[in-house]
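Take a look at this one chain, the form predicted on its own, written out in structure tokens.
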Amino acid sequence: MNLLEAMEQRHAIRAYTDEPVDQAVLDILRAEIDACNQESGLHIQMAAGLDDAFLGLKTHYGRFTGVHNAIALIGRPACVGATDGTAPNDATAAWHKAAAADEAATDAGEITLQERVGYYGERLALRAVQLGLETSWAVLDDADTAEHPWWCLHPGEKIVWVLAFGHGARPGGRRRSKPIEELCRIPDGMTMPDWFRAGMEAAMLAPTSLSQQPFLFTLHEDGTVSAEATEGLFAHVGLGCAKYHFEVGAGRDRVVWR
């Protein structure tokens, strides 16, 4: 299965059997975890096999049953100005007010990460679907202060998101999406180009919370391309999985962006 196949075969499943996952196929998600981290700078970590791998927390979308194996999707914000990648203690505060009242992150440290949890958590979502695995995104009440996580956290960092995977209880449903005009721009009298369009097609595969699909992508005259979060919950999470998409279906040699 290749990655398209994968966007396509992709459901958020929230309900999950009990069969373990086979210790060859976690063997694969650690190194790819672990080239994730590498590249990203953030501190992606995982956990298979538990009772629960959600520790009993409530979830913000969505109930979940059967939940043995999870990705926590770990970062701190950049600071802006520092060099040694620590975040001030308000940014930390600011973000849980922003993630309890659904509101889009504004200090730009936030938003770099929130961007780059989207991006790798669903390179991370697709490997999984690769290896015939069923996922969905979660948001954790409380994960940061939950006591004995399997997780650990380094000071300044935070669980942004956490990827739920194993073999799912149920098939997904259908899947909606707003019309490709609303989600891009071309310069005037272009005639939208095969490789943008693919492009596009594949972001609008990509999973924002409620399928709101808050982003929006430009083609410029010189062929760049950039890509900017609109309102919506969350949206620059979702803003990461839909670049990771994009350069996929686009073709990654191809995307230059501005």
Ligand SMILES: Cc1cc2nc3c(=O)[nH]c(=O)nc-3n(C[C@H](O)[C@H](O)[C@H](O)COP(=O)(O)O)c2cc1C
Second form
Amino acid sequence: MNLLEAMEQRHAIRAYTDEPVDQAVLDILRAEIDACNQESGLHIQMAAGLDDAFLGLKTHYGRFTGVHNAIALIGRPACVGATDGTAPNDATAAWHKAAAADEAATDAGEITLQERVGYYGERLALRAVQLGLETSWAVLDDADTAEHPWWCLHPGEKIVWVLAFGHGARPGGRRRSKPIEELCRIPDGMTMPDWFRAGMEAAMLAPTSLSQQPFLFTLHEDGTVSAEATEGLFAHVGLGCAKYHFEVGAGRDRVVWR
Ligand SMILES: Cc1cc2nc3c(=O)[nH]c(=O)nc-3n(C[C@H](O)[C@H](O)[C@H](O)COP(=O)(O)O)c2cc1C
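With the form predicted on its own in hand, show me what the form predicted in complex with the ligand looks like.
First the chain shown before, then all remaining chains and molecules of the complex.
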């Protein structure tokens, strides 16, 4: 299955069977996580075969059952303490308060982290789908204070997003999308190039919190592309997911980010 097929095939699956994931498949996923961590500086970790990989914690929304395997998307805000002089732990606490209140990230380091989590998390989700598994993104409330977590947080790091994965207990639902015209802009009078359309069609398959698709891609006169988050829950993570999809759909060599 190629990545475009994996995008079509992927759905948020919230119920899993007890069938264990093959060791060989877990090894491939672990290698992909190592590669993502190397490239991104994130501290992504994985657990498999647990009774409850979500540790009884509440998810931000949605009911999950049989989650035996998960990937914890962990990182540190890119410039914690550097932009506003806040100590890492204060910044982390402030972030958790904002997340609980569903406020959008405003700190530059936080925005960079969230977009990076989206980009690399979605790369892992699609790899899992290619390996015959189902996945779902989820936000675990109070994950940073969980007792006996299977992940480890270094100073200044935080975990909020997780990916459940495994053998799905039921098929995914129908996907809906905003029309392409609402999600991108091209210069006046230009016909949308095929590569840009292919990128957008892939981006439209990306998961976003509550399916809000809070992103806008712009093709500029000089052929470069920019992408920004619009209003929505955890918009910067969704933007990161959509940017990964866009690159795959358009062809990585074609896309020059502005
Ligand atoms: C950043 C992010 C956070 C999400 N958080 C949750 C969550 O807390 N609970 C949940 O049930 N689904 C969550 N989802 C899954 C989305 O609701 C789901 O991907 C979306 O509805 C689109 O459906 P699809 O993935 O089947 O295309 C999240 C997705 C993203 C990208």
